Structures are given as C-alpha cells and as structure tokens.
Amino acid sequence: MSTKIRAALIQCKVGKDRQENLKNASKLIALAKEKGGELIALPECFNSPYGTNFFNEYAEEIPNGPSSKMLSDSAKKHKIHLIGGTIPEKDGNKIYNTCTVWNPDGNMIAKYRKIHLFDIDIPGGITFKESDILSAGNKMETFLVKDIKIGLGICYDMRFEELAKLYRLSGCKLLIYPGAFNMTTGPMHWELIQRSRANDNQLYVVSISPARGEKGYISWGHSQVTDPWGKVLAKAGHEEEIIYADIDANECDKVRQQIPIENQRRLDIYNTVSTCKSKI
C-alpha cells in the first residue's frame, strides 16, 4: 500500500484581477511541483477577492470556467493531484463556495460545496453573512490519492466536529480545509481548531489560507499541516509562500492503535454521530 505523500500548500496573494490570480496560482503550482509537491493545494477563493459583494461577479460554471481550465491544465502538465482551493461556483440561479480536486490526467475527481455558511456577528470584531449570496451544499465528499482516503471541508466547516467525525468513521486519514479565517477569529481559533480536529479524530488536518492583504476582508494566513497527535508539522506566516509536509497515513493507524478511542466510545450512553455513518 502507498500511504506516503508530500503535500505542498500554496498561500498565494489574491487581488481583483481574475486572470492575474490564475496566472500567479499557475506559477506557484509549477514551483511547488519543482520542489517535490505531489498533493498541491490552493486556498479558499484563490481566483477572486473574498466577500459577498464579489461572489456574483466572479462566479463561474464548473468545469467550464477559466479557473477550472487552469486547474485541469496544471494538474495534467505537472502530473499531480491538485486541490483547487475554492471558487464561487454558478449553477443555475445559485452560487456556491466550491472546492474541486483534479488528478494527474487533468480530470476532476471530486467537487465539494461548502456546507456550513459563514454567518456571524461579533460586536467590535466582524459581521459577515455568506448566506446573503451563497447557497449551502448538502453533501460530503471524499477521494483517494494513492491509498489515502481524504475528506473535504471549507473554512467554517472546520468548526463543526460532527463533520470531521463522520469523515473519520468513513476511513479518512486526511482532512483538507481551504479557508480564510479573519483577523478576529484567526489569532484565537485557527490553529486551535485544526489541532482539535486532528487530535479528536487521529488524522492529518491541512488548511490553506490566502496570503494576508491590506484592504477588504483581511485573511489571517498561517496555512498549516497538523499530524494525528495534534502536532503542527508546518506553518506559514502571513505573506505569500509555499509550505511543505510529508504525510504518512500509517501514522494514523499507529496513533489509533496506541490510543484506541474509537473502540472505547460508549455508544450505550451516547450515539450522536455513528447513526449517520451509512450516509457517507
């Protein structure tokens, strides 16, 4: 079984020019491949500014839009598995925040629409309501790279431990969350939540943020890779950069054997997630 893979997380700058965003992402994908990246990931809204006032303007059909074409071409050219961050997806009269995954043949092998929309109001901090423009997805998504089963979430989805638990129950060894936490919640919760999801479910957690800008919605940055012990293996700063980490899914099995919490769950007392297993 092939359980090892080198991940590359691209924390790229994002501006208002879609073509420049795609050109920059393409250049960074090539660089990540040159430095050994096999599973390469882009951040949330890598092709457009993040904000409810931008989603409609930048929305594209998948897989027929220019962002999908760049992702497909890059995956095929560099013979990689490519996590296409997210883009605003137009489907009929609805818009979704959508993550796509492309294989080394340039084929789309997974598409995930953000399930939990970011609707929050923190006095003195930030007020944001994605549901003003976005529709929520209603389907989990997994895929295989080598012999590693991987689950997808997007940003705010990270806060919902039930989603991560269901992926764990389905056999996932790695969860990937393109995300863009802000300057209020980022310092407090970005690393904490990822380490919690990794530790609770004894798997790897990967998050990919845009680089921090200066205007509009400002992302916290600090893209991160966390191992099944909850240890941070790699972490970016806030500027544009690529970080790398070697992932070995066998580490999940070792941790789960040493601390067998799955077999020790008291389903006679609580059963909050296992009844959903058949829906995955």
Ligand SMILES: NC(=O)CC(=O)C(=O)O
Given for the second form:
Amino acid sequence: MSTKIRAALIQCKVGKDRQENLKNASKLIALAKEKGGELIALPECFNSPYGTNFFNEYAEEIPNGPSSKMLSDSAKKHKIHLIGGTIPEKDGNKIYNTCTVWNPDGNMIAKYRKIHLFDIDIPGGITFKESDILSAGNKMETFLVKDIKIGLGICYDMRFEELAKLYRLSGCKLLIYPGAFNMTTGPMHWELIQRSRANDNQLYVVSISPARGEKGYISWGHSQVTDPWGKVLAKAGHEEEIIYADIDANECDKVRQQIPIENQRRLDIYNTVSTCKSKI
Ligand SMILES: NC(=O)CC(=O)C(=O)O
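The structure above corresponds to the form predicted on its own; please give the structure of the form predicted together with the named molecule next.
Let us now look at the entire complex, which starts with that chain.
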C-alpha cells in the first residue's frame, strides 16, 4: 500500500492577463516538481481574477480551453498528479467554478463544480454573490492517487461540514479545497474551518489560495495543510510562494483507532448526515 505523498501547494499571483497567469502557473509547477512535489495544486481562479464581473470573460470549455491544455501538458511533462485549482467553466449558457485533476499521462481524472455558491453579505465587510453569474454543481467528486482516496471541494464548500463528513464516510483521507477567502472572513475563519474539518473527520485538509493582490477582491492567502489530528503542518504567508508537506494517509488510521469517534456516534439519537444520499 502506498500511502505517502509529497504535496506542493502553489500560492500564485493572479492578474488580468490570462496568458501571463498560465505562464506563471506553468513555471511554478515546474519548480514545485523540481523540489519533490508529487501532488501539486493550484488555487481557486488561477487563470482569472476572482469576481463576478470577470467570470464570463475568462470562462473556458473543459477540456478544450487553453487552461486545460496547460494543465494537461504540465501534468504529462512533469509526471505528476496536478490539481488544477479552479477556472470559470463555460458549458452551454452556464458558467461554473470548476476544479479539474490531471494524472501523469496528462488525462483528466476528476472534475468538480463548486456545489455551494459564495453568496454572503457582511455590512462593512464583504458582499459577494457568485450566484449572480455562476451555476452550482450538483455532484461530489473523489479520485485515487497511490492508495489515498481524495475528495474535492472549492472554497465556500469547506464551510459545510456535511460535505466533508460524506467524503470521510466514503473513505477519503484527504480533502482538497482550492479557495480564496478574503480580508474579512480570512482572519476569522480560514484556519479554524480547516482544522475543524480535519479534526471532525480525522483526515488531511489542504487549501490553496491565490497570493494576496492589491485591488478588487483581495485574497487572504495562507494556503494550508492540516493533519488528521487538527495540527497545521504547513502554512504560507500572503505573497506568492510554494509550500510543501509530506502526507501519510496511515496517520488517519492511527487517529481513527486511538480516538474512535466514527463508531461512537449515537445515530439512535441523531441521524443527520448518515441518511443523506451521497452522490459518490
Ligand atoms: N470565496 C469563497 O468562496 C468563500 C469565502 O471567501 C468565505 O467563505 O469566506
């Protein structure tokens, strides 16, 4: 059983020039591979600024667009598993916020559309309404790398504990969330939520943010890897950087054995997530 993998999280700068964004991402993927990354991940909206006024202009069909091509070529060239952050995806007259995953042959092995759209209103803080322009996905998505089952979510999805629980119940040991929290919610919730999902479900949680910009939607940064004990293994600052962490899925089994909450749940008293229909 191969349960160990070196993850590299690319917290790249994202600007208005799509070609430049792709070039920069491609260069950083090569660097991450050089430093031993096997599972390399990009942030939410790595090809486009994050904002409802940009999604339409930057949306691409998957796998036909230039971003998919760069991801496929990079995965194949460097013989890596590549989490393609997210891009605005055009499908007919709909736009989704979509994460793709590519294997070392350059084939797309998973595609996930953000299920929970980021619609919030914090007066004096941030108001955002993804649903003005985006459609929500309706399907959970998992894939296997070595012997590690991995579940996907995108940013706001990490706030929904049922989603993480369903992934855990389906056997996931690692959850990956490309995400771009902001200067209001980032300091309050970014680390807390990830440690909560990791601790509740006794699995690794990885998040990848864009680097902090200066104008428009300002991302919080601080890409993070949390282990199944809830401990933060690696955390970026807010500028462009790559962080690395060694993940060993056996660690999940250890925690689950030593603190066996999975078998201790009182489903005779509460029965919430276990009755949901999981679509994975
Ligand atoms: N941008 C998001 O999807 C989520 C976010 O910033 C938050 O939940 O806060």
